[in-house]
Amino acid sequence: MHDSDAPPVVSTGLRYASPVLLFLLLGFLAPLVTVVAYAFASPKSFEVFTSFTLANFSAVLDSSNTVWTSFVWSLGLAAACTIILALIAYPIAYGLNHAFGRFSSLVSVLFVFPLFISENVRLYGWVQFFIKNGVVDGLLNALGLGPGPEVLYTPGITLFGMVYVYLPFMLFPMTLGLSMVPRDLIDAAADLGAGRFMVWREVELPLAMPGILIGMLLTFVLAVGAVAEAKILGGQSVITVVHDIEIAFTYAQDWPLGAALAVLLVLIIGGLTLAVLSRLDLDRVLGRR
């Protein structure tokens, strides 16, 4: 017998990834089709894989419903807080790469330790800090300066808690694209005459972009679900489209309905999560070259 003819031999690599597969089946796979199915269900109804329906997606998309301002809210207030973490994160991701030094790994503690604490606990915090007779109000009036400014419940403070919720996931990925940028690189254009900016626009920024644009992606993606900071410091002065998920499989016990913003959100989450990958170089990312 010819080893052409021989039966197909399951490689080990795939034996072993078996079990990380059937998890990922079980616990991704499975609850995004429910999902799915309960989007194509009967309104208001539990018949999920017994009937199909567009009606849920019609009600979304009626022009005479506002949930689209939920969805304007969330995405615009992610792209906000992206485009600002970006502005803060690089300098930070420059600093543990070329300026702290021995200091570097102190710092990034100081950015790890509050993902150890309840982000619910952290965003209480800033609560007592900023409501009236709080930290603030108390520091103002001890100074004869009056009380402070009402800033909670408000769409601003949303974006602070925002900002400050997602500082890591964007400075850890930029960091990292940073320090993927080749020191002789930046020597060699310096010797060659370019300036400082020059090099920063020519060499740096596009060799680190894969970090940066990850971290960009990753941050925008978690703060389109954010919920927690526009319940908790915003008041619901700023309905978000998870919020209104949450209320269609809680309250308004509407699960198709909530099932059908979910579908929504994943596909306009998933066509702009492709846009991002399909311009980044993924081997180099992962240092495979």
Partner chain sequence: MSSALNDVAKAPLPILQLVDVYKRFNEFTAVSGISLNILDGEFLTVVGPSGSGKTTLLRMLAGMEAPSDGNITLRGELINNVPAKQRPTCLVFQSLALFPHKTVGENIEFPLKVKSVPPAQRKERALELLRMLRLPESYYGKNVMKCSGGEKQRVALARAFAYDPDVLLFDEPLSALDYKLKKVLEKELKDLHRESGKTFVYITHSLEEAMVMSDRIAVMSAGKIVQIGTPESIYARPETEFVAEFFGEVNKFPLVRDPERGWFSADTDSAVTLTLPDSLQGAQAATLIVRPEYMRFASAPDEFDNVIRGSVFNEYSLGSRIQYQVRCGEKSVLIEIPRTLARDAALDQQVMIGWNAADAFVAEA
Contents of the next structure:
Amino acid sequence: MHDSDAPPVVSTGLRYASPVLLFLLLGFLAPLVTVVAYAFASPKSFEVFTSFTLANFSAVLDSSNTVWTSFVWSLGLAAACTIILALIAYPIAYGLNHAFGRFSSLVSVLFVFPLFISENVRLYGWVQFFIKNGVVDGLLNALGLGPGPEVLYTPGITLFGMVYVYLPFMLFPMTLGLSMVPRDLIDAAADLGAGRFMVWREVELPLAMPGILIGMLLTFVLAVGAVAEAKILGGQSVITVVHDIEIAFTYAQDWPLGAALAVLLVLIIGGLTLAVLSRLDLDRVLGRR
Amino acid sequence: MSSALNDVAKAPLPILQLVDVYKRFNEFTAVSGISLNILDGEFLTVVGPSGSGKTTLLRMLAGMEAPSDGNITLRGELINNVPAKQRPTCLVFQSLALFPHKTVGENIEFPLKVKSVPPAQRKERALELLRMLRLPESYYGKNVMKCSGGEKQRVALARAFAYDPDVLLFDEPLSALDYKLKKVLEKELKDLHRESGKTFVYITHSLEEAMVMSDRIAVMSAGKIVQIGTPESIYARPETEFVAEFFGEVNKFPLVRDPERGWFSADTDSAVTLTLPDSLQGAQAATLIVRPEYMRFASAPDEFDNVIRGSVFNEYSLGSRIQYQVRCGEKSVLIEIPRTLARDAALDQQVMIGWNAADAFVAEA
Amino acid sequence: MRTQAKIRSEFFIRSWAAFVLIAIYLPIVCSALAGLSKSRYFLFPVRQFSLDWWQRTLASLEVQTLVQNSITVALLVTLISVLLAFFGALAFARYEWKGRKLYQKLLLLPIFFPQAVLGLALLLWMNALGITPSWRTAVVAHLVWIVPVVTLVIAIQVYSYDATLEEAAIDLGAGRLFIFKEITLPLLWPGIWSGALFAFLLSWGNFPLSLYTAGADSTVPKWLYSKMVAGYTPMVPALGTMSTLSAASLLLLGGAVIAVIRRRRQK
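Let's see the other form, the form predicted together with the partner chain, since the form predicted alone is already up.
Every component of the complex follows; first up is the chain already shown.
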């Protein structure tokens, strides 16, 4: 597959990758390095690259401080969100591969489309659905069934909002994963006497695992960084990590503290992502080779 | 030459019976009224070009498709809607469908695991099957995707045997292999058939495979079985032009019945002596089919029932045999003879070629 | 084989998908209703429908600036990301080179990263560089997330691209540029179009990155958020619905273009 000319010093692949790599170096890696640098700067200062202290980290880990609770909330909500979404998305991903026939591309487009609407617009729609005199409450009142349930501004509705926003991120990798299971293998397993559960456990699930794992990872990682759901639907009944980071950066004007929090978050996310990605062969997942 | 009727006399019990079976997919009819008895213990090959409906037929036997119409019975019991897992049949897929995430041993043990056979017994049986398929026992723990094409083939067979079906169904499992390996495995498969005594139903588009292995061959075209019989009978007495052409090269002469000259070939401008089958007694047109190996070089115009003149255009070596293309005016005729009879400096020689009426067959025009 | 059990499970799967789809579009419909009702605050059932708020939204100079900003950002993001991602995708899926597996994983990292944190990190970085955030910096921020997405979208097309075609063309005496123009580009068009569509629409709907990196400039989603938090008017759902509808029209249009390209090729 190499070009036939005299071998260049830099391979064609690297040459083509270099603009993207350079851009990500400046737009992704450099900001992360800055965050790390700020995390070691003196508290409440802007003396980046000039001072070095671990004070910000000890402030975060200090048990008298309540910052750690936001970590617990974020991780807990993200885990719950991932599990719920896996259960919600699996039948749909299966359907997109096997049950919707010629409608499956239309159905996929319908599931993709919400990605192109900003999440705050979609979440605000739910506010109007659940709010006093909104759709639920107004309908129940009109029917004489009394006021609607007060679900807004609770941790539960925050989780609901996350499940709602991150559905496509679970669904599409999962669909891709299930499409990697050759039809013949399922037929063969059934032909050899396996029941539906056996086929699922022995053949379908293990072969679709790369896609399912990517879906779960993506959902978890994005959900750990969720903030809009907690603010718009949750009414700050839950403070998520990113909300705390944002507060540190804006109202509190304590950039080093915010940066320290961000570094801890990035460590969790990055560690998890690299651990999962290093086990996957992306050529197989994407290219079905 | 034994006839198909003799085979029936030897093994009179059909294990699978199809009566007027149809399979339609929306507008498309894949299988169009097939009636067929598959005899217990026979090796039946269904041949046909791609799209002739043979894979659909096989999937209906396996229980992966239900017939749209007609009945399939197994030892007299209707099984139209019995799913694959409840049938004593096992399909060896064209893709082999080996589980890529399992080892050779786990693949073979799969049907035993389904039946909850204890692990120790499973392993014992798997090793036994490895030996039977001439694979080393050390392959038990091998990654199945690291096996060669022929080894995968054997693993797939071992897995099918582990299920212990009464009928093994094969969907062109050898089509992806190279020629030499294919030849070896064809014979192994036939040996395996004899050793196991099970019924084999094999589909392929390859004439050679069908000829080597089968007790009987059924030829399919456009969803129908057009002829069924022993390999010899199908080769020597094809009933239609399609079957004749499918089973090797042929010379075709379109014929018309001329009131004065009788049966007459327009291509070679000559009268033809032939034996007309009963079905074509009143016909005014027909196609005469002569296989190249029934053609001979003639030394005198009356040496054979039919003799035509032409010049040798080219020669093709087929190993132990040799083929000549002879041009008789516009018409090209192929003639195939043993190498021992090959002609020296054949190109452009003026020759006579001939054949006897008994070696040619006449099909509908 | 369609057994009874299979028919039942397909029925369950279809109903489930339909139910989830309804849930997905429910809030979007609620928003549309709020923007179309006459009252200042949303009341359900809607007493009186009117287009007042739509008209006011369309007439508002502030909204016009927002839309301009959003379109400018999205267009620039589309252009730059497709350019970068086209070559990025060839490196991802077409060429076999030493660092490829690593590159593939690095490229995914920005996608596997919460956008709000990314936005804040970019804000810090710009601050360190002494750049004042504006819609221009928002373009950069969008690109960090969108370039990898577009690269993946195009890469999927590249996987199905038969590289021996290029070798055949070289063999027939074609030059590099000629091959690129006559073979590579036409065969990858559907992927490039899908990538461009994704780029524009993802940028158009992006909120977290714009929030932190656009500085004093506002985009449609950012403005909507500020009004949701303080100063709700029915212009919020009205503009939200308009934004949704324009995204939908663009998706239909773009989808039609891709379908045309595909069909023309099959002829």
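Between two forms, the rigid core is defined as the largest C-alpha subset superposing within 1.5 Å. As the structure is a computational prediction, the values presented were derived from the model and not from experiment. Residue numbers count along the first chain shown, from 1.
Once both forms are overlaid on the rigid core, the distance between the two CA positions of V266 between these two forms is under 2 angstroms. The Cα position of G101 differs by less than 2 Å between these two forms after fitting on the rigid core. Once both forms are fitted on their core, the CA shift for V121 between these two forms remains under 2 Å.
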